[in-house]
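Only one chain is shown below, in structure tokens, and it's the form predicted on its own.
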Amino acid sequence: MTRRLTITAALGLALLALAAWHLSAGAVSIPLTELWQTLTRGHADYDFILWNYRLPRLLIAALVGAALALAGLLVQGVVRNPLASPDILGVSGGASLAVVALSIGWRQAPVALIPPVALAGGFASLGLLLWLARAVWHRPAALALIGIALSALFAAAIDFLLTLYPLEINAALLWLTGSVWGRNWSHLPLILPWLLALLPVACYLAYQLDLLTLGDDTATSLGTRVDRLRLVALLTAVALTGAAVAVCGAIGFVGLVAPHMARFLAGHRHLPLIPVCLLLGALLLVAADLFARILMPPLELPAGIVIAFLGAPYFIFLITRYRHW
């Protein structure tokens, strides 16, 4: 318990330090002493850039990273495989396909329509996954393989749409690579309520997910309704992923890397894992957004590209380490 609290506190301090760096770095550098003054008492030179650009962007990156990490933790708990994540199961791909189709079919679509469309795409992909996996519902590995096939199918459909409508390719590619660029306070209500509402659900499911790691038969004998647990956990993960995709586009690997790092640091019980996982997800995306801004100024890379450069090698490492799965 003491070790977990120490790890959580250390991650919290690391996130605060990274947040300070995120707010101070950029085309206009803000000294740390004046950063604190701007946040508490205001500063004529930095008020506008800090309060209108960097602070909302920081908060959204942290919340989206936390939501994706929590979704990954739930998916991995259900599939019982640390190589699973919402993007690998096709949830992110389905949400992205829905948003790209909306942007192509209705160029003047209001921004407020993107979140429900992304959620609808995520839930539709989950429904298709469950329907295709109905005969192998009790085989988590088969569920993951079907999800990987759906991800490839959705990616092909997106490429097909972009080939047919090349004029929309720039906006679509920015969306598909995932970016926190241009996000402001108006995007905060698109992610914060979902995270606040679904976090207690994840905490409620934590003990049952612990039992599920023992196997379906053992979990059932201990009073867990396995089918309902899988469905509720997957629906929760889809809602979190859909909200994240609606705000920042398709950002992969956070839902894969953060839960695995959390298990390495804090063990395998899901309830203590949740705060560690949330902090790690926030750390990953905030760091990716920071480096995306400062690596090649004035060019700004999408945060999803930075995450992919970090996440893809880590995914290969996991595959080689867990090849017996």
Second form
Amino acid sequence: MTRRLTITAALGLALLALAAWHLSAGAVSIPLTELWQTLTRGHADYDFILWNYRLPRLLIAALVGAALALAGLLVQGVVRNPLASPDILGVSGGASLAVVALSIGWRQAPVALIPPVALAGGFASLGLLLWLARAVWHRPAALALIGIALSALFAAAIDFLLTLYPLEINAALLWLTGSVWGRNWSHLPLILPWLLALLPVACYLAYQLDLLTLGDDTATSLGTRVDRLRLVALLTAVALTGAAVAVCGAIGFVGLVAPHMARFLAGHRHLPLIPVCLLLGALLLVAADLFARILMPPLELPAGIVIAFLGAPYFIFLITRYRHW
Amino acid sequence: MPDRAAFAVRHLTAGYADRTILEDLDLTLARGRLTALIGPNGCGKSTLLKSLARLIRPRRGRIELGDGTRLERLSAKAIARRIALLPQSPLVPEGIRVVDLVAYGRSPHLNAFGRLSDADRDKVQRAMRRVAVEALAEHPVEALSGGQRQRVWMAMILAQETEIVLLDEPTTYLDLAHQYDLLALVEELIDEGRSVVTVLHDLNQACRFADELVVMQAGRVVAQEAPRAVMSETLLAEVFGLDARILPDPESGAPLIVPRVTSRRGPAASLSAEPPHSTTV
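To complete the pair, please output the form predicted in complex with the partner chain; the form predicted on its own was given just before.
Below: every chain and molecule of the assembly, starting with the one above.
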């Protein structure tokens, strides 16, 4: 109990420190000493860049990272497979495909249309997954494998469209790699309400997900409605992923790695895992966006690429330490 | 509806997506008794047990509890407060401690967040003491032997405090001494007034411990009576395809099944001169 509180507090402090670094670093460097003053009382030189660029970007990176991590925790809890994540279930792929199709089909499509289209794509791919897996619904591993096949299919469809329409697709391509670049206050309502609304749902499902780790039969005999739990948890995860993809594009790895790191640190009960997972997801994406900006200035890398560079080696390290396959 | 029943099964048709296993089954299971479901593989005994636990829903017909309540009228949680089930090979969550696993037995009595009261913790402790695993409370379940693990699962079911306990081949995977430990524990449950329905593979254990045998074949109940009344060489031949003799168990007087198999070593010379390492099936 105290161990978990310590870890949660430490992660919170780490996020604050990283956030300060994120706000101060960049093409125009805001000294840490001036940062607080700019935030509270304003500062002639830094006001504009802080309030219009860095702060919304920081918040969006943190919220998107948290949403993806929470979605990953739910999916791994339901599928009971450590390899499961929203990307692997084909949800991110479906959302991406929908947006690419939109930008080709309607070139003047308003940007505001991207989020709902991404969400619809995510839910449609979940529907497809559930329909394809209806006969093996009770075998979580089969669900994951069908999801992998769907992801591959969506990725191929996106590549196909990119090859066919190379000119129309530039904006979509940038969006696809996953980036927090150019995100501003207008993107905040696309992610914040989803996270606020779905976080209580995740907390409500947490204990039932604990029971599900005993297997479908035992969980049922303990009074859990397993099919309903699975459906609600997956829908929640898809909504979170869809919202995240809508804002930042497909950012892989956060949904896979953050829940693993969280379990590594805080054990296996879902309720106390949730805050740890949210903080880790936020940390990962804020760090990725920070490095994306400061590694090769003035060039900005997409955060999705940085996440993969940071995440993949760490994930391999984690897996080799992991005894519970 | 007889008052002394744990379950009344009426015209039950049940199975899986692609095949029907049980067809129009009628059965009453006694309250406060140990009932063993026996039969050859694929006879439907596991399907019946799963139907009783409402893991699978009847396609037709219904299952009632002793007080006449229909199972389908109860919520999943309400069922879990009255019926406990130990599946054949339950999953052990990674890294879980004994005490936490046993505490999951309290979950049907808890709110959505699974907060344990002092009374709940007390019941968890008592359940662990009952099956002598309280010394292991802080150990990870994965580190335990098969016998200890099965005791931990029994503790979880005890903590659930249900009037009915369903067991799916609880002795499989255990060595012989632990099998009998477990069956002795099941007898204690009966002495406390609970009803136990168990699938058992070992016919001699079923004869020795069960009050009543339900013999199943191809989705039908072919006999339901006390072991002494039901066991016969004809039944063994017809239902199990087994050529065997039935002797009184010298320890308890229950029917003891001794197969007449042709072994490499030939038949024993006589009953009185048993070979030194003979085993019974």
